[in-house]
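Form predicted alone, single chain, as structure tokens, below.
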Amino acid sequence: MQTTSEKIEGMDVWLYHGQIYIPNTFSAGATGSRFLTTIRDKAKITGTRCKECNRVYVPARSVCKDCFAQLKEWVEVSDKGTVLSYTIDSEPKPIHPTDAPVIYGIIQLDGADTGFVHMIGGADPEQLRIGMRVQAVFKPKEERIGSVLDIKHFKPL
């Protein structure tokens, strides 16, 4: 694609044809930093429950979106959970984590009341179904750098 630029006219703007590359930083915040250390130092999967509703949030959240009081409960739920929902990915993306296809998954974790979107690995598209067990494949420890893609996939039981 060519980088062009224009003005428009009768206006103090540029349109700018083309594509930015602008990078950037995302902080999870002390919540999802404490989340994602988790699963980085421990391999272990944690949540935030609401002392006013019981509901435990996976990924951890700081406030309940029902009631919105504070999460301050820590638990740690089961690597093993349920698929709600999946979607196939065949078309190669260069945003992918991994090559296509790809699954990604609604997995609620035993313990969890929540559905936490990942990568399910290791299964034929065909035997997909909803309410298969799976259960969480995290990356070696050296591999492991404080991101949800430390959870390399989650393979079918």
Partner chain sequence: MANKVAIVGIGQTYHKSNRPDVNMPEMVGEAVRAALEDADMNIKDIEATFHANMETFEGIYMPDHIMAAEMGGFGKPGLKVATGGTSGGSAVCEGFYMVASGLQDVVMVVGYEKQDCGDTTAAITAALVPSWSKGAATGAIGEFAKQALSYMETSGAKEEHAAMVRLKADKGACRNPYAHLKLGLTSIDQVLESGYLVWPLRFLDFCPQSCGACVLILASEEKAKKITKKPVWLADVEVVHQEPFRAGTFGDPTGTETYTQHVACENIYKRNGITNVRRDIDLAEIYEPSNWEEMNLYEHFHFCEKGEGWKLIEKGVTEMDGEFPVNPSGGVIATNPIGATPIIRVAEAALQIRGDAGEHQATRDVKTALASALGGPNWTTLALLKREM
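Got the form predicted alone; could you also share the form predicted together with its partner chain?
Nothing else is written out below except the one chain.
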């Protein structure tokens, strides 16, 4: 931590400049891990279905938000879907998974009832629109590690 004494509006003020560092390990849990490893091993996107509410969650989750049922039924959904919304981030930032500009989209895959957040790639920002059809582009098998980024992006159809 760096400590400085600065004159601010005529006052002699002590300032402490620091950075908070907190290590973090997050388990995707039983359901999330199965969703991710299925992408890694089979290049397939899956969801869990609530029989009661007839609703398919993608990404798969363990409990239905509406009826509290524990979701055990797995379904494969399409790798194609519809863009529900999107944004374009042109400012490069360390947290971005790819070079700017990054296009983030909410995509409803065919067979799913929920939006899935991912990147839209290989697209001209001018051609983007809500309702456009996109398809998942998977990384080659040897590069897939069990991350949601094993899907490289969704490309316009």
